[in-house]
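In the form predicted on its own, a lone chain appears below as structure tokens.
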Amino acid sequence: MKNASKKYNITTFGCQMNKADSERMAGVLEKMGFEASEDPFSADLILYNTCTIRDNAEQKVYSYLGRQAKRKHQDPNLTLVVAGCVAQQEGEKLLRRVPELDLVMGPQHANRLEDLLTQVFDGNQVVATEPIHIVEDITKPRRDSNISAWVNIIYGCNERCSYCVVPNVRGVEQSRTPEAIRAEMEALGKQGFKEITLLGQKIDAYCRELTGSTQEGRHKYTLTDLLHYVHDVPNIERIRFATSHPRYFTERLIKACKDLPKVCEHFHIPFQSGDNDILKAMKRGYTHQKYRRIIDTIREYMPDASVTADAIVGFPGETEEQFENTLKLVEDIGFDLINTAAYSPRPATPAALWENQLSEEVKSDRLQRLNRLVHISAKSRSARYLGREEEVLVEAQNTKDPNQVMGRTRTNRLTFFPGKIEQLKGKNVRVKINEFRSFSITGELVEVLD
């Protein structure tokens, strides 16, 4: 092939959706004849798949890009690509800031990478950020794991949270058909994958735009229906999904998770704030009372299920009392993990223009206080595993201890135990837990289950 012996390097910033997009783009590049390189400074094509949800992630992209732009002055044949959310947000402005760029492409264009690069190799500087109907997942991703795989089921987001840039950069909701999703899962099962994570920016909205807006058609097909439809895919042993939105989370979905043996007992449901006035200002569409009822219902059906979340501190106008309501929610519920962040003003979002912004000192202080509580909560939740035997799917060697392997419980707790990865990778095993920490547990192998 004309690109044979050429190397590529992809750096991924941000969420699971970006990781899935990067795997698909890597698949496109390898189909074109490129070979993966771990070293960005020896690659012929550099691709940054970017995130704009917070300012520090965006600034890191510019730092990395600056180093490669300098390199291009010595090597004009170097191809520089910025993909993802920063690309969508900035568009042609990126070319003015970094004229060495060859291709700027939004996340909706990930499966068009080959066509876009063909234009680049013909001597064009290309910007692809126009809204399009997302091309079906016809590419074969280069999966980072051969045990667990991402499967996109819905792209985009129709919410308008006052702080969030995602709808601006990922576009409107577009769901894949149930048949296409099942076909991808069947192919993954045949390739030996054991675990699938169904992905969506707001996964509970799955198929909402495909089933029409009439009362009769609105709930014709949902995430719950999809779980039932794909549950019997051969060779797939575990199914997960993320990310949920409290506004759309239903008891019917919880019941399906309890009734379907392959669906793991783990729910990731962001709450963002524990204060109703802040939630209203965020335009989240629920109260902390509704959020608490959801968690109560989950624990009623599945007492041992793990619950993880996202939270933002220092939102414009947040008072000390309102922040303490967030701490109270965390303390009352007892989360297994929370992804925390200080509020960061993002371009073209309403909250970025408000005058009641908090100082960086206040935001930093609140973030540290929340993180301390998260560690305490997570450690308390980890303690329940002590002395138990847990089913673990082995994924990899422990990078810090070559004598140990690592995997995850059905509740998504990272688990370490002594063993040889060449014998255990991809196996379901039973592990007796004898040590716990905030975000992981350690044990001894009891039995190999398959």
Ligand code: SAH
Contents of the next structure:
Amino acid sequence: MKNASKKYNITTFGCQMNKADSERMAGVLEKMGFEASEDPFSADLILYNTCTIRDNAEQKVYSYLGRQAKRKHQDPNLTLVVAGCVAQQEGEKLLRRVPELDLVMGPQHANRLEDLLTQVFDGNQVVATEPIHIVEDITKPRRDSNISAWVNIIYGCNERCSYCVVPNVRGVEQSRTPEAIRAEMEALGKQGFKEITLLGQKIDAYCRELTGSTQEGRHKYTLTDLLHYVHDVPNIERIRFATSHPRYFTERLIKACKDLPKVCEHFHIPFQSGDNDILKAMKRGYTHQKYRRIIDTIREYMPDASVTADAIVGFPGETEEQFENTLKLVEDIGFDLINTAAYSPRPATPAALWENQLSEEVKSDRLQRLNRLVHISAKSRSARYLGREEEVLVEAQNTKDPNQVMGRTRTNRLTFFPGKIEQLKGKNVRVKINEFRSFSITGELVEVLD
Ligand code: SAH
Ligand code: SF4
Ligand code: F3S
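Switch from the form predicted on its own to the form predicted together with this ligand and give that structure.
Below is the whole assembly, all chains and molecules, this chain first.
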């Protein structure tokens, strides 16, 4: 094989979608005969799978690329690939900025990596950013974990949140068929995976474009139906899903999570802001009252469920009072974790053009204030585990303490306890919790359940 002994290195930025894409692209490269390498400065093929959700994510890529471009001058056989969301956003422009690049490919083209590389090895510089119908995933991903796997169920996003680049870079919604998803899950179960996270930027839109949401007389197949359909896949013990959008979140979904034992009691539902006028300017399509009702309903059905979210501070025009409404929502709900960010103007998004941008000082001050509150809230949520026995799925060694292993509760709390990974990896165990911090808990092994 002509690529034997050639090494590749993939660096992944951004969200779980990118991580899942990277695993598929790694699978393609290995099928082509490449071997994985940890070192991005000695490998023969370098792939950056990029993110552009905020400006700092995008800038990071350019600094890495600069170094690789220099290397290419010494080693013309080096193959340089930029994939993912910056590739999609910048396209040809990236080649002008970094002429040393061999391949620029948007996220919709991830499954076409072999075909695109063949063109590169034939001597072409390739840009693949045109919108396409995503080819069904026939590659075997090289997964980073062998316990927990991601499975894409819907690509793209049809929303138009005024701050967000995702619809520009990920394209329109495209759902995979329930059969393809189930087949992938069955294969994972056979390989020994125990946990699956179903992925979509707006997972509630699953199947909408396949079954049509308005046609009369046609059953609307939804995420809830999918959960029922895949629930009995052998060997899979836990099923998760992300990301949910408050506008489309249904009671039926909550009920399915309660009724279906494998579906974990964890909900990731970004609220972005606690102020109705800001939510409107963001074009989110719900009010903070509606968000609160969703969480209340979740807690009626599953009082112990964990709730996590994303939030943005310093959106254009956000007043101190409007920011305080976000603090208030955070205080009232009691989140287990929130991914927080200062608003970052993004190319080709409406809000970036508005004149009422806030200063960096105001944004970073609000971010710090929100983060302080998130820590307090997370810590009090962690406290509830103290003295309890929790079911933990063991994933890996604790990177900071080789005498401990790491896993997660069903509610997704990071959990550590003393033990040997060789004996415990992939096991479902009961752990008695005796210590808690904001984002993790520690305990002692009580028993191995399987
Ligand atoms: N589809 C998900 C989020 C995808 S992007 C949803 O609808 O919630 C992940 C997170 O990045 C968002 O939830 C948001 O909090 C943050 N984000 C997106 N655009 C941003 C921007 N321009 N500035 C700062 N944060 C942003
Ligand atoms: Fe972006 Fe909004 Fe789509 Fe989420 S729902 S990916 S925030 S446009
Ligand atoms: Fe980033 Fe693209 Fe995900 S912009 S957050 S990698 S969809």
